[in-house]
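Next comes just one chain, in structure tokens: the form predicted together with the partner chain.
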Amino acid sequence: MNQTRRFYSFRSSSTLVVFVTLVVVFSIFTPNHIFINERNIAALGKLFPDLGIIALGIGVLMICGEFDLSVGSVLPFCSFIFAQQMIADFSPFVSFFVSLLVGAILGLINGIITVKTKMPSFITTLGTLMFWRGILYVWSKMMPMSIRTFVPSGSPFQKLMAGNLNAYIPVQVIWFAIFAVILSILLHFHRFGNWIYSTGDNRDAAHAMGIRTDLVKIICFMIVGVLCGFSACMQSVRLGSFAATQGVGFEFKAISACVIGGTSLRGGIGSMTGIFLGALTIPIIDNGLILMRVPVFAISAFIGLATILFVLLNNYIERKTR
């Protein structure tokens, strides 16, 4: 009994229960159990980390009490920089680091604007979302750029960003797991994690206890920026090109992944396990329903419904355990 109570006192427990249920249901009820077929798992594992890695960062930022809607534009912006650097004859590795740096700078800009103007980040990053997309469209003329020749299939960088470990495990999953572990240590075991939670939960208290809350927020924005840069390179290498429509809609998908994972929209509440599961849950719902031959046009309705139900469930469990 005590164990059960303890289990439910973890906010991510509801996400875990639903996640396991989904996996079991889809494994049993998809025709020919195709859900757990190696091809399906490999396909899922190759694709979901594009958004998943960004969602991990968004989760940390949300715990800190802020949003970043600009990811939908920072991602293609970094992708454009990555492609452009390689076309300018820099090696893929150099271009990759430039892309991460640009991501960090765009995150820094989001952070500084939010902290200095004291405006809600929902507004400031909505602004930068549109601003960077506009700049990107003008600068790139929206023309796709092929980078296949710079990172041909089998080249070291291609293997690192879009290769396969074995038939089941594409390398993208490994990256997702690595980032989840790093951010988990940061959030739950590092003192900076305590500053993130305190800042998001009660900024005045954190400030009074001598935590530089503005700096903490700015760093969280930069973490999101760097992850966007990483995801941008990973996605472009897989696609073999830069495309101006990369990242469209990622901003709200990342937030719903975090919310499904039990992250509070008001900050201070959330866990890496929850965010990790949340980032997996949305693509699994999408994939599983299609595999169950649900008409594809209805998928959005299910994901919308799932998001609302998850929040209700989380709130319910929270009330029950307190």
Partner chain sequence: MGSMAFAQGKPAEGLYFRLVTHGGDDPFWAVVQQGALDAANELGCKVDIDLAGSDLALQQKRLAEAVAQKPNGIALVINDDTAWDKPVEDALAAGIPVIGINNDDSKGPAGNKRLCYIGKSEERAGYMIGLKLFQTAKEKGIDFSKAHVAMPVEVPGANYGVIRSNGIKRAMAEFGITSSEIIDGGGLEMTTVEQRETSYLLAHPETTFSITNTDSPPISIPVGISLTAQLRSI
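Under this definition, the rigid core comprises the largest set of C-alpha atoms superposing within 1.5 Å between the forms. Residue numbers count along the first chain shown, from 1. Note that the structure is a prediction, hence the values are computed from the model and not measured. First, how it differs from the form predicted alone.
The two forms, fitted on the rigid core, differ between these two forms by less than 2 Å at the CA of S264.
Residue displacement note: T30 has its CA displaced by at least 2 Å between these two forms (rigid core superposed). A43 is not among the residues whose C-alpha shifts by 2 Å or more between these two forms once the rigid core is aligned; its shift stays under 2 Å.
Target state, the form predicted alone; input state, the form predicted together with the partner chain:
If you are looking for partners or other molecules, they are not here, because only the chain is given.
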């Protein structure tokens, strides 16, 4: 299967159908059609990229045949580093790049442990999820930190990370689109993308062809770490503070978004188009059900059910298209 066909996969087509259906249903059944209200759409544009940007990286890693559950602690850890750097009198831009570096290092650690010990990445990153969260809780003492003094509203860095292009288009949406395009080019139109698919599909065969599969996996882990660092800074600027509970639950929502987007849990199958749509579908479900006044716990149940149904649907499509 060539890269173009992967880009326009049957799996992503099914996700698109469901996404459009959800938009239509919520547009009709939310009170006063508030779902399609400009203010609600603008609010969605500010909120969903926090998770969506991370989901893009998680999707690439899943195609490579690995998981990363540690994003739920890497994100607040990077946010804490970002806040601490500014308190230490570094500029927001310097603090930002330090946070990206920290994210890359944490991703590197996940990758090295996984490939060198042959430990399943599910176990590796579950361990680092709890380890870094514990370190963060002790280090930060669970105390929030305001950063509004260092990144005031209207400042260049604030506009860059959490500003608005106009009344209804927040800059976070643009960042999400930029990362989607970059990773799409990498995954579907670059040699490294072939290596990712080959490694996820059959690691031994890829290694026999001369692909450095361990390095490919490590780089994919680092991509996730960098995206966590970026999302951490973006979220902190939007909120105006650091909180140790940032990113809680992101690890499972990101994987659900990728699964809904047609990414295989076994690796080697997926597309950036599908991941992009999946990253939009999860917040659409959240927002639509909240507006319909569905209890919060029921929303989690709905997302869990949707994830299972999409796995069954994608498996059915895969059997039919063989």
